[in-house]
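One chain follows as structure tokens, the form predicted alone.
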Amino acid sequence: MAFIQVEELKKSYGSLEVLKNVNFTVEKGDVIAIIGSSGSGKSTLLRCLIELETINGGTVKIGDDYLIKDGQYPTPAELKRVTSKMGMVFQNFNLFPHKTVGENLILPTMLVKKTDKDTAMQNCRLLLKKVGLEDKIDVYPKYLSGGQQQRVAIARALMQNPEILLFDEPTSALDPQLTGEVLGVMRNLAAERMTMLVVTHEMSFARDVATKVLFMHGGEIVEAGTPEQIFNNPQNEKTKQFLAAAVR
């Protein structure tokens, strides 16, 4: 059984349809690369999955639990429990500027998970070591490079011990060298079989690391397959046009 099942997902802003009957499945340990032009609905899809946007129709099942079923959400308590399985890494880091790196990691887990401070700090040190920033625990975000800030954001998402990580264009604000730092951490997570959905314009990551690629256009998934299928033998004309421009 699929770990994540999305069926007929719809999202509109008034009369504007942003997502139109989106369907896909994710197996545990998959790395799903979501590609497509700006405005195709990629980021909105992620935001719907973690309930930052309200879904207007469809079904999303995560494990044995429904985020939404036939357009109907569960109780707020159940919704919170389901979304707590996921962590999200945003394009612009979203760190608290007035808190140190360590505080950025421990405060959310103490608040949301009710983790005691000693345990939270122990986990914080382990995760900062994992992303290569154990020496930055007492530093404020403004003294870090963009790549370091994004690695802190990944560590913060991991503090909640999520089953799924969502990445929304995690390298789009970074120069090539800093992009490599962040992608290196993501490659390591993929090697550890972390289930990830990644909206990305980094075609090398989609081709080399993803287990499945979803190409979106006009609020729909118009083609899906393995990286080999999508990059070497795309079937949809829109996919061909996008890759011709994106892969150089």
Given for the second form:
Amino acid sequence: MAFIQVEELKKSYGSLEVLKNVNFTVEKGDVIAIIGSSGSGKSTLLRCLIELETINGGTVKIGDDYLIKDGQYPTPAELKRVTSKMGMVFQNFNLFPHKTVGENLILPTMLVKKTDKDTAMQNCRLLLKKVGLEDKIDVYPKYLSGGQQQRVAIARALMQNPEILLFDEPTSALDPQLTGEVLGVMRNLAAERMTMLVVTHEMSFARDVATKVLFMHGGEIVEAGTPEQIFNNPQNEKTKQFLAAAVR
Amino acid sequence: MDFTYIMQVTKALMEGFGATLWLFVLVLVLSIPIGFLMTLILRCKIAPLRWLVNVYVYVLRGTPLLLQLMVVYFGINLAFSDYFHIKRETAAALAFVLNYSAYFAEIFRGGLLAIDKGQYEACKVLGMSKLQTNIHVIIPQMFRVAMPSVTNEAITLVKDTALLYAVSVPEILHYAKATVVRDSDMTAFVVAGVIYLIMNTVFTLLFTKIEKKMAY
Ligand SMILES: Nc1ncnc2c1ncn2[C@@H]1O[C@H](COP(=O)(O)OP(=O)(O)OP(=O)(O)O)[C@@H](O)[C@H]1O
Ligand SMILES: [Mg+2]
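Got the form predicted alone; could you also share the form predicted together with the partner chain?
Time for the whole complex; same chain goes first.
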């Protein structure tokens, strides 16, 4: 049984069908790269998984729990329990500007998991070290570069000890010379077998790090496979066109 | 212009300074929390409450403070003359607090609108409740964003205290005018102007200091 199972997922905004019939599975430790042209529904798919958008139909099973079953959500408490297995990293970081790096990390765990401050601080230092920013603990986000802010955001997501991390274009807001440090942190996470779903325009990351690539078009996954299959031997016309334009 | 006369005038005007300062502090201390409360109501689920606050803000921002002051003082005393008499100072404080809380509500609403929706989303994916999100993330940023407007409002308030004159509460302007008429000498008006300027300078410095403290 797969770790994450998505079946016939549907999402509409009014009469606009944004996700038509999305099916895929994820194994524990998979790094899923989600690629596709603008407006194909990549962000919406991630946002549906973590309850930033309401799903209109289908089934999503995570581990042994249903996020939604045949279009029926569980109780709010159960829903919260299921989504709490996931963390998310946004394109524009969304750090709390009025909190220092350290406070950004410890505030949510202390509030949500009722972790005591000492434990939270210990964990905070550990994770900042992991993303290479232990010396920035008392600094406010605005004094950090975009790449550093994104690494803090990843550390903050890790503080909640998620089983799955969702990334929505984590390097798209960065200057090209800063994408490397963020992708490096993500590579390390992949090496530790963190389950990750990554919407990205970084084709080299998708090719080198992903275990599986999903190509989306018009609200559907039109092709899925290993990076070799997708990049070296795409079957679908749309995939071929997209890759030809993306790789250039 | 002779110095002893200026000192004498200043001393006379300082008799009104107390009333001015009293109104200023009272209005700030009361209308900031009330304005904030109204902003919270504007975000609550009960539509009639929101509607009420919207009308309140609309009316109080759309009519002159001087009119509101007169309505509160003369109006209440006319309508309830058989039952009680509202003191000038009380009426003035009431009118000012009503008016300024509407402005502060509007300022705080603007502060909330300025906060990026990504902040709410980050809180949600981190598992924070709506209440936790508001208390720890949204409201502190709202105050920070609103602070320059609050400073502006405080400066306007210093000048608006001169409206006390209209309901004959003896404040700085009251004494200034009495002195000018008595001595046929404009000096008292100049001194009054200088006192307002000094007050505003002091408050501006104070508020800027608070703003700096809140900066991140
Ligand atoms: N809140 C919304 N209301 C209405 N339509 C929306 C909303 N959010 C997204 N859409 C529409 O849904 C479609 C998919 O959007 P989505 O953001 O998921 O695309 P994407 O694949 O992430 O694109 P990009 O690469 O530009 O980020 C688009 O047509 C978009 O206009
Ligand atoms: Mg997107």
